[in-house]
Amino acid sequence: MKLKGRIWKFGSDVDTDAIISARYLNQSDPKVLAKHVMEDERPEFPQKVRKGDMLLAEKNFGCGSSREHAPLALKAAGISCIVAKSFARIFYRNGLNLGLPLLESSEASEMIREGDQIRVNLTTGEIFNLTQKKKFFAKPIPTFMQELIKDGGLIRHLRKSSRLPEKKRF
């Protein structure tokens, strides 16, 4: 599975409250959350982010509370992948459960710049900076996790594989 996008770069210890402020936690509509994602960290972000863009961060991205709103808001805003030196474990799990690819690469985190275009191969872990013509590596995402991502997350994957009944509408 290959993805291509423009980089938005962030620092270390970006917590879930910086990703989506607690004042929006009464919302569960992904479209509403996307309008406010990262607004306290970078006010221009919600208006300028485009579908397919990617985030690049330093260490401990997604620390703080365990809210699923954070990866949901990023995905709904169009973020196709996040590359970081490291992720908070609960954010990492929530992101993958929602179908958001996450890759850890110290080298990529240090060398890739804001605005660079990159191509990511989830199968091989290759991160190719199209702007700088440099290659970096992350641990590949296992095939079964790529299926989960392709299906749009854990719940959709389980529904597709008939392990979970369809959502009932009232």
Contents of the next structure:
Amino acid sequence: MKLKGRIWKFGSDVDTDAIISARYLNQSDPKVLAKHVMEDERPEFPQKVRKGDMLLAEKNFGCGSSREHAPLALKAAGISCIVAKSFARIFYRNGLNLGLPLLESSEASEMIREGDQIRVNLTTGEIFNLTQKKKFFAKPIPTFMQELIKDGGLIRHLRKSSRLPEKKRF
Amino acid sequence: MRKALITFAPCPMPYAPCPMLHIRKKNMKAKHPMTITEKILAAHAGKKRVCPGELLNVRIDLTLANDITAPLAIKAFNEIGAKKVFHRDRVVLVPDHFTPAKDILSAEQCQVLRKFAKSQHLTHFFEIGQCGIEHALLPEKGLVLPGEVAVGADSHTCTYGALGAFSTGVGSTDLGAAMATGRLWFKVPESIQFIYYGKINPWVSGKDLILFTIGAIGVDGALYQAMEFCGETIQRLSMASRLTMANMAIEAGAKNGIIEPDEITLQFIQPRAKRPFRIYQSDKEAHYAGVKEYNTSKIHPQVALPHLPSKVKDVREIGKTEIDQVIIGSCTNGHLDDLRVAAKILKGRKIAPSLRLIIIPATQEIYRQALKEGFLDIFLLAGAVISPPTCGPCLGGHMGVLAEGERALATTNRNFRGRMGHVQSEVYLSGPAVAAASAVKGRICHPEEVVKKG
Ligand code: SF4
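Now that you have shown the form predicted alone, what about the form predicted in complex with the partner chain?
Full assembly next; the chain just shown is listed first.
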């Protein structure tokens, strides 16, 4: 599974309040959440983010609350993949459950720059920086998690594997 | 030219070969020593022994969701195609974040919970008036017991580790699956042992110990791991202080925080428990990924500076920091013990005229007890406002949101940028003693500046 996108770069310990503030959590409409995603961290982000863009962060991305609204907002805003040095535990689980690919690589996190074009191969964990012509490797996502991402998250995966009729989620 | 870099980043859920292997090899009859966390997970996966890194399909004793996370969990539950929850006594819904409903959208979220609770005949849906902040309410009602596995769509679900349970936060999709099946997969975490010894200084509580610890190891110091709190100091610690410590394990990135049950636990839990429970203890030879020891006689009241719970300082090193608002409450420090400490300091005193003090008893029962013991009168006379039980300002919801440039000192657990309101506001974290004393002074101070002897 291959993805291509432009990088938005963030620092360490980006918390879930920064991803989506609690002031928008009196509802859970992904479209509304996407309009405010990352706005406290980078006010221009919700307007400028394009479908397929990727996030790059340092350590402990998504720390703090368990709000699934955080990965949901990023996904709804068009983010196709997040590469970081490390992820907070609940965010990691939530991301994969929603079908948002997350990759861990220290080198990629350090070397890739804002605006670089990246190609990611989820099967091999290969991260190719098309702008700088450099290659990095993240630990590949386990096969069953890849299935999950391909199916669009845990629920769709569960429905598919139990042969239940597909229902539109969002 | 630079060569392409090949790197193998650590797996976020690393698999480590069982550290106990050599012991077993030496003596096949020898027991497989395990930590309390490993034992509870093994028992819930129907296994005799488990090792860190192992993937388990775990039986869940209790699931929890609130007015923010339950609507998405219920959606997931329906989308799975589930018709009935796995057990109507074991699926708990607590509308506590934006309640009493702060606006129409919040009211509609609560409605989703109410309808679901009704249609599924849930035993434990807590309407306001019987409600409270989930992580104070569940222990109080005896809904989580030692040796159990609890998951909640709220990161501070790790609080119940104070009772000797394995409990951890998950997202709404996971929770929807758990509500439907009563099971969830987990990777067995490695455990780190935190040993506290020595005397406890005046005005120091569990909050100061956990802030100190997070300051020492950082916000990802226990990422994916279990924090096991032990040592003579912990054995002397009240249940409220233990709950506070386990509550903030997530602030160090931990999967769970846990304390072995003892006399104090049993005194707390026995009158509340409505079903049998089991006590687990770590084996002496159990393997730990690390051991940290702290001499508590060197720990004084602590304060976390904006914008991370790990930016911790001794309160005496803070310097002159004036504040606009003090909040005493939350799942971390809204217990009766916390209000008692605050009342001791505020008795016969007035808060600084430049400042607002908001006090939020964490549950209806705590509110009632505080009223009975005269704390509420002390607070009102001091110039505080008392809120009904709610998360309220802790997450910038309502009941005391901050304006641009304002600075608050709160007994809550997170001080991320914008957590309590405007993105240009600041949150400092402390225990109830420092919070109450600082409310009197108008600036962050050691309680001894207000009260001579603790
Ligand atoms: S009091 Fe604060 S930290 Fe605790 S559950 Fe409520 S919002 Fe979360």
